[in-house]
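For reference, the chain that follows is the form predicted alone, supplied as structure tokens.
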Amino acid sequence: MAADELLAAEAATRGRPLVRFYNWSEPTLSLGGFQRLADARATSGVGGLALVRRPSGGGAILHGSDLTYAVAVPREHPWGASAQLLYDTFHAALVRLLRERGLAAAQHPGRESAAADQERLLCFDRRARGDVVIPAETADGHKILGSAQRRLRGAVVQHGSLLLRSPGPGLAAHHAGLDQLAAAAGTWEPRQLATAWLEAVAGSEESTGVVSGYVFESGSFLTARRDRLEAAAARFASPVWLGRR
């Protein structure tokens, strides 16, 4: 979370979008910025999990079997002016990529009444306009990608989680990942998938005139800001931040 906050500051400084992909060293439940900690702790299966609170909104995500991304966009950037445009830029690109592999992915139109979704703790139990789903026996399908945003002082940060495999027994065992839903479409190695996804984003209609290409960095800007990163990490790890709601 601290690295993503610095990513947002760096995007504002450079005046262009920056994207970070990462995974998790242990199963961790990330709460949306506006969710109540008490609601999470009262949910069966949460006990014993590492907990962190994101600055972005949305529902809680059980990480560890997913590919997580953060994209930071300067507020004056075209993507920063429309929440839905930023969602669709990344979600529609993934849909195209999956369809190229023969998987019938689609973006969910959103539920008529989203109020009930707010009572569901987990992001993957909710459906918002633009979520990436794999059609199934139910109209809502299997959700494999959801994202949430937060507008910061100089940038918009969007977090997203792509479910690569089921989290397994426990809290989110009913969530199916790409390995189950698309076994015939080949392997889903995270680094290769991230590269192909960025290529799809850069080549999308939403990126026309906005993105001319991309480069991979090793996170050198984080290394150069080690003191700021450690200070931000301490704040995000504090009980005050976790229990702010």
Second form
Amino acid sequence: MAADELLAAEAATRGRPLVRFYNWSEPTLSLGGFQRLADARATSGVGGLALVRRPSGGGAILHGSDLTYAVAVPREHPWGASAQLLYDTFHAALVRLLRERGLAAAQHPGRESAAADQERLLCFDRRARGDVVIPAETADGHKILGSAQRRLRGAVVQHGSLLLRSPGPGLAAHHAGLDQLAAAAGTWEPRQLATAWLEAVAGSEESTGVVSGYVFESGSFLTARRDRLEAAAARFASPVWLGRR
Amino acid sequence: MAAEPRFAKSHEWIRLEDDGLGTVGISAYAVEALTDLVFMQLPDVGRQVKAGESIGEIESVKAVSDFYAPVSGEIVEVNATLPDDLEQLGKDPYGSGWLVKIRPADPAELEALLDQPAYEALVQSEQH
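Switch over from the form predicted alone to the form predicted in complex with the partner chain, please.
Let us now look at the entire complex, which starts with that chain.
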């Protein structure tokens, strides 16, 4: 979370979008910005998991089987103008990528009542407009990608989680990952998938005239900002932040 | 008679009332852009704020956003029923959907804000 906060500041300084892909060292439940900590702790299967709170909205995500990304966009950048535009830019690109591999991925139209979804702890049990799903026997399909944003003064940060593998027994045992839903479509190595996804984003309609491509940076700008990173990490690790609601 | 509302570039409005307090809300354009509101956190009464300072957060289905004090001053009242009835923000953003009342510290700050035509021009520019 601290690294993503610095990513936002860096994007605002550079005046262009920055993307980070990452994974987790241990199974971790990340709560949405205003989800109640007590509700999470009272949920069967949460005990024993590491807990963090994101600054972004949306539902809780059980990390460890997913590819997590954060994209930071300056507020004055065209992608920063609308929450749905940034959401759709990354989600529609993944849909195209999966379809090229023969999967019937689609963006969900969203449920009629957002209020009912708020009662569901997990992001992957909710359906918002634009979520990426793979059709199933139920109308809501299997959700494999969800994202949420924190809109700051200088930049927008969008967090997202792509479910690569089925989480296995426990809290999210009912969720299916790409490995289970799309085994026939090939392997889903995270680095290759991230690269192909970025290529799809850069080649999208939403990028026309806005983003001409992407470059990978060797090393990390974070290493040059260790003091700020550690200070932000301490803030996000504090009981005050985790228990803010 | 209350004055016409003036607007911050961050989409909050403030209307100076007859009692000298400034009623603050979020513009209809900004409320519409937020869509499907689910949670709001208002500031504490008595808090001293500076113009441009975050005074609360609002969550829609997919995004958490700050809202900011359009002028400096003291928060003297909050619309305490609003977090439990967020539909008021969409139904009546310039009336029952108000957020807080501020006792302005410097009337000149109000004059520096955008009037309605200037704000509408800002919205137009953001839509293109």
